[in-house]
Structure formats: structure tokens, C-alpha cells
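Only one chain is given next, in C-alpha cells, and it is the form predicted on its own.
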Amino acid sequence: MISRRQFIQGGSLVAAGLLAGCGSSGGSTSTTDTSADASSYTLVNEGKLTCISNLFFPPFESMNESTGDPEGFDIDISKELAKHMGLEVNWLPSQDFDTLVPTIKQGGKADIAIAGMTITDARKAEVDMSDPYVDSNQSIVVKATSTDTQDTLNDSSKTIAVQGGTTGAEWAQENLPKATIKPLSTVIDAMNGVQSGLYDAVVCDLPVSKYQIKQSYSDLQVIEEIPTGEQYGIAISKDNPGLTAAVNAALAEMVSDGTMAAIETEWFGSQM
């Protein structure tokens, strides 16, 4: 698989800076309409790019304890997207992850959902997905003292925590069918549950588990890195193709002008 950076850089050479999207979860391709006018789109609030997410998914989204403001990799991406599009960014309160796509599909509340969201065929059937901006895999996390493996976790005596509506939840249901899968509102809830012994493991995105273990959960460990080959995209209403085109053009500009590299280095220590 080519890297997300190679993909976007290659795509920036096409007309209007638009990218030919690459799919994931089944090898699907992007449905981006490259004929859409990137200068013609509607916004919920004039002059503002209104964003929604689940704001408990660090390092991509979280709430700053001192200021109460959202922060994280995706938050900085949204700010730069708005800047490159000549807009201000506007963040709405956090909502459950599995409500994000329906909210964007319904329209009228937010312009985009940016939430560490994997591009899948199911989501693309409901909303437009931008071209990919992050590559990701899944992971299995247990206590540092645990001797569990993927095989031993696939047992009726085991409970696996997941964030509801995620590809991690789908993977756990498909690959650990004998275990009890427990959907939760946030990854933080899942990690806390494993730490306390309430759950035996959590399945979640690898960049998130690595960051969380490094920052807050030194008593947990990743026992399996699952090469699912996922890519994150931004959800946009199918009724607003011009906005999808504008977001893709801005993502390409952010790669070419070094903005993306700077944000990656700030949150991950290096370019991804």
C-alpha cells in the first residue's frame, strides 16, 4: 500500500488540486466528483466551517482540561482546512461517534465530521468521504500483566470493549465471535475499563492506543497490531459536492505547503 502522503501528493497534480480517492475496507475507490466546483458550496453558518466529532479520541480529538476547548490532531487539521478555504472554524459539542454520519447525511447542523473516521463502503453509501489524510490499523490492548492473546480472547469468558460504531467494533465482532463485545461511547471508557479489570481487552485504532499508553496508561500494552490498512477521511453531505471538492483541494494544499507535516510532527513526533 502506498502511504497517505504519497497518495495525496500524487493527487495534487490533477486539475484544481483534486485527488482521486483510494478506498479501504474492501478496496473500494473514492466517489469524489472531480467535476464539482470547489468554489461553490453551502455552509450551515456563512463564513464558518462547522465541525462535529466525538471529542474523546486523543490524540485526534479531546477537550483541554484548562480551557474546555477541543484540541488534537483533527482539531488542528480542521483549523487549517478553514484557513485554507478562507473560513473560520466552528466546533459543535461532542456527540457519540455512531451519530456522526447520520447527522451529516441529514444536513443542517454541521458541514463536516472529522473524527478519525475510516473510509468504508458503508459510510460512502451515506455521505461523501474526503480523500484520505491518515493511514491507520487496529490494535488489541490488554493489561501489561495479562498473558492473553488474540486466540485466548476469542472465548465466551472474555469481554472485549470497543467504541460503538467503529471499524474496531466491526473487527472484534468478526474476529472474536465467541467473546462478548461491549460497545461504549468513547475509547477512554474502554481503556479505563481494561485498566480496572472490568473488561479483558479493548480493540481500537493503533495510533490512539499507542498514544494513550504512552500518555496515560503505562499499565496497559498492545499485544496485537492488526494490519487492516485503513485510511481516515472527512464526512461531508452528498448534497454538497462543492464542499467535498474544496476540502480535497485544501488537503492537497496543506501537503504541498508543509502544513500537514507540521501538524503530524506536533502530535506524533514525526511525519506519518
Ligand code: ARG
Given for the second form:
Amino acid sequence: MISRRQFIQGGSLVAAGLLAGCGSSGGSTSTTDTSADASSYTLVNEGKLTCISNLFFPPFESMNESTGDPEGFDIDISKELAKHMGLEVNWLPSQDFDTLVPTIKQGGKADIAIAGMTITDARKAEVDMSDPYVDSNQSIVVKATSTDTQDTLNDSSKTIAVQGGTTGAEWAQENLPKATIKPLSTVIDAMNGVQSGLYDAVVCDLPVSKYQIKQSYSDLQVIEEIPTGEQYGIAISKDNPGLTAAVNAALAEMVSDGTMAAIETEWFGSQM
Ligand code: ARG
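Now show the form predicted together with ligand ARG, given that the preceding structure was the form predicted on its own.
In what comes next, the whole complex appears, and the chain from above leads the way.
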């Protein structure tokens, strides 16, 4: 018999192989709070795991075109997390990505933010992040007809669209310092703007750009895959360490019982 806590510590949650060619070195690592009791936590609504995200980040999260309901990789993860924790899942309306961490930190509205959110030191200073569940990298996206490169984009005549508050926005600011960086509220707005010629490029997470180009933006292309070695985690209030422990335990169970692999295949199987 191993205790649940030992099981958590032994579990490796990196969704290995999900994104071909990405290194899991670099980026940041998460630490499991081993002092927390996974059986004792608070919820904003009893019996429910209340979730927030920015629902314009396919295939991780989007809104179903006909029903308007949230759907995607992270939505499936949230449903399975709830199931493994004996809870119902409760999704709140989409909000801007840069409001997610402050909302979780403030408390009272949602239990978790699950949003393809990279584990960073800055975010870990504000909230707890779960163990990683997806590996990711950045990408530069331009029109299929464009001859721009990372070098030619780093120019005062160029405008680079990003989603505000993201690691892509940060990368663009640091690595394309001569260009104008335009923060928008969603990656979809950014891609539409490149399509219409308003902006020269988008910097965003590679799994999203790859998926979107394949699904609906055949006139765009990825010109650069940037191995940032990011990992996605779930944001939870620092006041609720038992919930972080319970989420980590549920994630570990989902890896060992095959749920995680099934969700990966569902959303990425034929794409990546
Ligand atoms: N991984 C990037 C970050 O953490 C982008 C996440 C955007 N997520 C979203 N649901 N819009 O900054």
C-alpha cells in the first residue's frame, strides 16, 4: 500500500510526447506542496469544481459554435478532474487571460483557472500552480505569402500581434524589441489581424498556431518554432493548498488510468 501522498510525489505528470520536438528543460518547474492535505479544501460552490479560462484558445479551450458551451482539451481535463475528485464541474463565462491569475488570487469566484497557462515564477508568486500537464513552445505566425523572418520582423516598420499578458507577449517584447508589439484580447483576434494584413505576425503558443492553421487559417504559416520549454499548469489560490494537492493527485491518477492519454488523442491525435 502506498499512501496517496507518496503516489503524488512519485508521479511524473509531463504529458510526454504530446508535442513533438519540445524540450522539457528550461522553463519552470513546479513544486508539490507535500504538507497539504488533499482531502481538505474549500470550494466556492459546494460539490462543484468552479472553473475559469479565456475561451478563445483552441484546441485547449473554445466555445462550441452552436451551443456556446466551453469545449476543448482543458475542458475535458476539468471534467475528468471533477470526476476523479467526486465533484461536478461548473464553468463560468470566458474572461480576459490577464484577469485569470488576479481572480484566483482574490478568491471567492472560481476554484481553478485552467487556460493553457504556462507555469512561470511570476505567476507562482501570486497563486499556486499544479504539476505540469502539457509541454508547449512558442511560434511566429505570418501570412503564407510572407517572406518575413524573425530578423526582418524585428524592425520599427513591423507590428506583432500577441494575446495580452501571455508568455508569447513577453517573448515578443524581449526578442523583437524594434517592432511594435500589439496586445489583443485573444489569439483569434491576432490571427484574424494577420490574415487581413493589419499586423505582420503573431507570436503565440505553438500547439495553438499549428492547430488553428490546420483547422481554419490555411493562408497563415508558422515560420519559427521557438523552444521555450514551457509547461502548462492549473492556477489555484495559495489559501487553498489542499485543493492543489487534490488536483495534483487527480492529475496523477489521470496519467496512470489512461484518461490523460485519451484526452491527448482526442484533441491532438490526428493533428500532431
Ligand atoms: N501559455 C501562454 C501563457 O501562459 C498562453 C495562454 C493563453 N491561454 C488562453 N486560454 N488564452 O501565457
